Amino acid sequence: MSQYITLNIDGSDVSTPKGSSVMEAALRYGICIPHLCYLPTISESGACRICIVENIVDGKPVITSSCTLVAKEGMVIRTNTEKIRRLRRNIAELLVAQAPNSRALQDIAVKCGVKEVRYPFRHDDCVLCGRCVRVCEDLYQARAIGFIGRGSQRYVGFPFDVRPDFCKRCWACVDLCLMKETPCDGPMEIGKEYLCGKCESTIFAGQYDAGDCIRCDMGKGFGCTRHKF
């Protein structure tokens, strides 16, 4: 029998079982923190770091992504100050800066707030997300597919960039890559990158509850777990 702690988020106590991350146990209130990288029953890696939310510490905010942070007894959490929004935005456009043609980053980017992107556009077929890697290696045992390199020169592939005779073929990493599926009017060209935002309509009603999860379009290019397909 699981057991159960609770934490105070945006004023509102919850209960969640022991060992549920923040994230977790905000969406199971239907508390909407924005996320690229979580997957349930997937281990967690905070690489988008768009789900920051405010762990307050000795009266102190504490920013740090919250599909990792493990809830505890009595913590208090703030998912949707003016600080946190601010931070968000800014992640939210350098990721749709470096791949602007990722219906995903496009989605989460309207999401959070952007309204234009002051950061020069890339067209990285990449953002290093981590999701294709996890479930591989979590869901399918596999380990087909890891991270070659460092820094710049990172990126996701095969041992060797030879595909294994252990790959699975079972294309979970193509279903859950950010960069499957393209913005509404297909690929931009270089040189004539933009924020589509043509989605923006989907969320007016959050406009007044940010915090709230209003089940919208938002996050079909991504599979948002609170998404009902």
Second form
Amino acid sequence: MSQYITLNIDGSDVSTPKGSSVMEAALRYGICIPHLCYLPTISESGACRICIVENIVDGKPVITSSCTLVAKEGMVIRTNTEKIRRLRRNIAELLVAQAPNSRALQDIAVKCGVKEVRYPFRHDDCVLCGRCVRVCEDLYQARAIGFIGRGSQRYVGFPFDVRPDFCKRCWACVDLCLMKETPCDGPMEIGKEYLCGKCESTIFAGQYDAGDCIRCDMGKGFGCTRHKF
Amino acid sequence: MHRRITSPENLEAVSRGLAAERDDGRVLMTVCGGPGCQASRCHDVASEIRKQVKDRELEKKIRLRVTGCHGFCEQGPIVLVGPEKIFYCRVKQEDVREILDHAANGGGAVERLLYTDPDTGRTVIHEADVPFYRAQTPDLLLQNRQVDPLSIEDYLAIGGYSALGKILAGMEPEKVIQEVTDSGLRGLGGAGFPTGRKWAACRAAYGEEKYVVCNADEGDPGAFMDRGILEGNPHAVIEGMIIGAWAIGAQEGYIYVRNEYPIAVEHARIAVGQARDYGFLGANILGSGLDFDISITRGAGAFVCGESTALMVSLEGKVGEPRPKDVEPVERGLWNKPTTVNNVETWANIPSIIRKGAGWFAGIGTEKSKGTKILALTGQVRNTGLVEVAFGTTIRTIVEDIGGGGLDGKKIKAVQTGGPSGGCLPESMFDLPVDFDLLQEKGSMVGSGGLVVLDEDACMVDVAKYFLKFLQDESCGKCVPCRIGVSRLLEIVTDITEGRGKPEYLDLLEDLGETVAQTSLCGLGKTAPNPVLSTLKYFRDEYEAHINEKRCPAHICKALIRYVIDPDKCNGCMACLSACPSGAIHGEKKQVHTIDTGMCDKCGICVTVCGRGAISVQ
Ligand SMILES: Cc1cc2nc3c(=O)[nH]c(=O)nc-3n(C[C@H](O)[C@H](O)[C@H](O)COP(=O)(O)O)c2cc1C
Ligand code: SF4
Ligand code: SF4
Ligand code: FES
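Alt. form predicted together with its partner chain, vs. the form predicted on its own above:
Next comes the full complex, this chain leading.
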């Protein structure tokens, strides 16, 4: 039995190991799909929705997150249609308006083509991407932090808000946190937030080769403003 | 204990016996024991009947049955008498003597307890002639009237479990699935997914262990159709699930009941116990070799737990949060095993479909929406309650004929259908039939079956705000478009209602609404923009009045209304001045008074105390 399947992404036939997600297939092939909550080798959650693509089913596009979509033989995927770019830009706008002090979110917003923010800025210090929770559970098997509460009350915390003994103090959570770096000028004054995005966030570097942003051509498709031309 | 039934033939004989036993010439009195009637103390009426029948030795003449909800909750407690169903409404304990006198002596009806048709002013004797029931096509709600939910024998006597007997006597699972597919039944819990197709996929899915789940989480505010069925006729749901288990190849089933429904839980528990005693659940059901059993679980108390993937996670004992449906639950659901989740009403329709055939079911409804749907009719209409209509019935029929039109002669402006994340449709579209695809096309949905009637006093922007608030509070918070997007929608709509709206907000609402609908992870987020998008589509003028003229046409949005005193009418009696809790009214005795808009809290008390009608809202 073949261990590889072939699917079509943006017009190219892409061969990928069975069981991999559409996002992994695309990145490995050299098509960049922007993403936030996704971490290689760690379970996906589909929380940020930045990585949306169109999956063409019976001729009709179905929008879904590519990090959770398992690649299947013969699938047809579009990662950069006009509509996808607009919806993705809107999501990035929501994110940067929610937490403008994150260099990572400023970076992703600019990459996805956000030019103006139509909402009053908020000052959240967490966007609940869950990278920390998942690395703690999946990679370090500690489960020292988790999501608490529902909806707008939801936050990341320790059980009963006390650091448990089984926290290994590995700081993987901090390492991966989107809020780890502020924009170069430091935290913004309340009421004077702005769309910055002047420079790259290191959050996305070093994860795996294809994802390292080196201002390559890969993001041409979705109109990445970081690509070198 | 009861005799265990060991074969389909045996079942037939038992059912025939039970039906004959019930046909004993006594006059049947049916008391509705549904949630609405319970609130109006129907149990006092029932116990009074029981007591008097005993005291007056009427046991040979009268038989009492307390059933589940009949639908017309508004008029409860309801008592039906005899095979011709004399319809008494708003019955009180003291009325029982008179009703019994008439019933026992076969002498007509108690005139003063009959229903008066408000249009003609005449009383109506029989249930079938009550306008509320006339345009309905009851099947499930009819069964509700025929059985005592605590009596499996009642259910057997009306042909209950005969569908199970039929399939176990030699109907292959594939044949059962074909029958359900041919019937055209679609999921009645919200999404309208073809039930036969779901079952076929689940049967085809790879795995030894499979599950069937009944979704009775019903978290929509104001909805109680699933409660009505599970409380009123739990055996129909159980029989449906056993048939589903046979068709799919499942060994275990779960009924996931909303935590706030203790009676539904109790009735379901009792019914499952009775079904076990009779041998409809457990090992080797009816001697066919089918092993299947059902457990009952109480919900975790969140609206989002009704979403099928969240429900399964919750059943596994974890926090109920949706997961992406890129792998369908029919392949990997509960404990990662193939699982079919269906709604209470969907399951309850199965026995009738098998018993009467797919053709019967497919004969009711529209081209692509078959059978009937139970709706919870609420809001500003005369008659409220549960109504069961054939798909294809127009909204106008439901609102005007069944609902009896507006309250106090007010003009009806719109209906909000499909629960909190449904949409609003204006009066001009009331000729639309209830149909999954048509309503969706128009920006609303059938959903779980909520139908809220709004009259001219409703502000559509405020309505949108109300539902957005509910959805923001119920969002699980996992994904960005729903958690942040809905809160932004609410923020913008709130700005509009509070007079801070800007013209560009309307485009922003549309753009953001589409983003949330298209990119959210689960059905909650995908439908959450419906209330705002549909009101924006059909009542754009109201949004514009709020934004451009800073005016709320319905006088609902407090920030945009002003209380003023007409100087020509005011005689300076000071009644309003002393009544105003905010001290916003000034004036000397016998002089014209004025309201300081800045201090006014818009409570409206002054309007009610002014004897001269001098105060109005602008
Ligand atoms: C937020 C949300 C809440 C839901 N709540 C319910 C519910 O209370 N009861 C229900 O039967 N279905 C509910 N559903 C629909 C279920 O996800 C699922 O579609 C349904 O149970 C499948 O059964 P059906 O095909 O018989 O309708 C809900 C869906 C969403 C997105
Ligand atoms: S703390 Fe950081 S990594 Fe964790 S969920 Fe929040 S933003 Fe994401
Ligand atoms: S759409 Fe809303 S309810 Fe559904 S997963 Fe996302 S945040 Fe949770
Ligand atoms: S990266 Fe796929 S949803 Fe966040």
